[in-house]
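Take a look at this single chain, the form predicted on its own, given in C-alpha cells.
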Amino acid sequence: MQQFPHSTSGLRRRISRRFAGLATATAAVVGLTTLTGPGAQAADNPYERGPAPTESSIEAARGPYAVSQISVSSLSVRGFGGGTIYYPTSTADGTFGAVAISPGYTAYQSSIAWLGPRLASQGFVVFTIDTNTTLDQPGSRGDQLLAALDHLTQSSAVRNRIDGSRLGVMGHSMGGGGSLEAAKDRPSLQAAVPLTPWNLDKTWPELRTPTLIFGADGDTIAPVSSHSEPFYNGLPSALDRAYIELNNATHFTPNTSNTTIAKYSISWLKRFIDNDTRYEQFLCPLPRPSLTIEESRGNCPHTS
C-alpha cells in the first residue's frame, strides 16, 4: 500500500510524456500539411493562372481575364500572313502561355477569330494568323504557325508577357493538318489541337506533343474515317493523346463559336502548356457520348 501513491506518480508522468510525444506529432502532421497545401502546390507550379476552374467556367463565354488586341500586318512579319494577337490585358500573374492558330483552305484568320478572345480570357496568349495564301497546304501552314510563334517571343510587342518555353498551335482543316505538320517539325510545342483536320499524311508516329483531335461526324471534306481518326491513331500510343468526334456537326463547325469546342480546347491547353492539373478532371474520365459528343477517346489519366 505504501508503494500505490508512487506507482501512481509514475503512471501520471507516463500519461504526460505521451500526450507530450502525441503534441509533437500532431504538430508535425499540421507542419506537412501546411507543407504540402494550396500553397505550396502554387509553388509546385508556377505556371498556373486564374481561379480554380468549374464547369460553368470552362464553358463560359469569357474566362476572367480582360483581353486586349492587336492587329499586326503581314508587312510587319516574315514567313506568315499577319493576323491579330488577343491576350490578357492584366501583367499582375506574370508571363502566360501563347497558341498560334491557322485558318484552313481558302479561309482567312475571321473564320478561326471567336478562339481569340475566347482563349486569352482564360489566361493565354493567342494570335490567329492569316497565312501566305489562301491555298497554302498544310505543310507550309505547320511552317507558318512557327513563324507566328517566333514572332510572338521575338518580335511582338507583347514578347515580354509571353513563356517561350509553353507554346501550343491548333488549326481548323489544312490548318488542323498545319498544327500536326508543326508539332512534328517542333517537339518542344508544349501542345496541338487539330480541328476537323485535313492532310495527305495519315500516320503521326514522330509527334512528342500532346494532342486532342476534333472530328465531325459530318464532316465531307475531312470525313472522321480518312482523316481524325488514322490520326489520332497514328500518334504514337504511349503520348498524351485524345480525340473528340462532334455530334450533328460538319467541317465548318469550328468556324463559328462552339462550346464544346472551346471547353475541351481550354482544359488541354491549360493541363499541357500550364501544366495545370486542376484541369484534368474535365479530360478524364473521357467526356461520354451527348448532344453534341458522337464518341470520344484517349489515354488516361494523363502522364506528362
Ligand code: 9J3
Second form
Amino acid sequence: MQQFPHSTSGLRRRISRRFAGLATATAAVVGLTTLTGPGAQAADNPYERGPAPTESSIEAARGPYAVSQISVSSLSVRGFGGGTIYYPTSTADGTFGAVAISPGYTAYQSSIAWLGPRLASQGFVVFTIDTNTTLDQPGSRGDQLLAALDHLTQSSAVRNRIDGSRLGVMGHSMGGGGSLEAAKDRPSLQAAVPLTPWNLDKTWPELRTPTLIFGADGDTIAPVSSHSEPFYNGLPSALDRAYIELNNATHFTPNTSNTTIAKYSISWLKRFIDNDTRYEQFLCPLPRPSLTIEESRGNCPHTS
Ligand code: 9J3
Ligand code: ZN
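With the form predicted on its own in hand, show me what the form predicted in complex with ligand 9J3 looks like.
Time for the whole complex; same chain goes first.
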C-alpha cells in the first residue's frame, strides 16, 4: 500500500479510488480471458446446470435431478393436444431450458414418454405432447410444438422455472418432421433433435437452429435414403448439424428407452440450449461406427 501525508488525505482517497477502479478493470480483463479461454468453468456460463458430465452420467437411466411431473389436459390448452410436463423438482439451481417433444403419426405421448424423465433428470423442463389428432401432418405438428412451448413459458405452472430464451424441439417420425418445421418457423429455437423423422419436404436450407438428426438403418417407413440423409444433407453447411444413424434399428427404435439416443440428445441439448461446452467432448470428434451406430456425420468443432 502506498503511503500519503495526512494533509493530502482527500487526494489519497481519490487516488485509492482510482487504484480500486484499475484493480476492477484488471479483474474484468482476467475474467474475460477465462471466459474465452479453452477451459471455460462453471461460473463463466450462466446457463450451465448440474455436475461435470461423464460418459456414464449421460448413459445413465437418470441424471442428477429428481423429477416431478404435471399432466396438462387437452381441455386446458389451445393449439395442441395437452401432454405431460417433466421438470427438476428443486428450484435451487434457478431456471432451466425447455424442450417440447411430439409423437408420430397415429401415436400418443406414451410413445415418447421415456424421454420425459430421462432428459428432465439431466436439467431440462420437458413437455411430451399429444397432437390435436393423431393424423396431423408434420407442418401441423411443428405448429403444435411451438404452441406447447408457448404454453410452457407463458401459462404453465412451471413457467417461472424456465428460461424462455433457451428452447428446443424433438419429435418422432412425423413429429421429427414437425421439429424441422418448428425450427424453420422459429429460428430463435436453440436446438432440434428429430428422431427417425418423416417429411415430404426433403430440403431444409432455411434452418438456423443447431440440429441433430437420428436415422435408423432398418427404417422402412422413413428410410434414411429418402428422409434423414437428405434432411441432414440439405441443412446449411455452415449450421451446426449432425446425423447419427442407429445400427440394427427400426423406425420405432425411438419409442423405447435407448441409450444411444439419450446420450447424444442430452449432449446436443446441453451444448446448444445451455451453451454447455462440457458436453462438446461427446459430440466432437463424431462418434465412430459401433454396435449401436451405423454411421455419423457432422461438423466439428462446432461454431455456435
Ligand atoms: O410414424 C410416423 O409418423 C410416420 C409416417 C408414416 O407412416 O407416414 C405415412 C403417411
Ligand atoms: Zn424445404
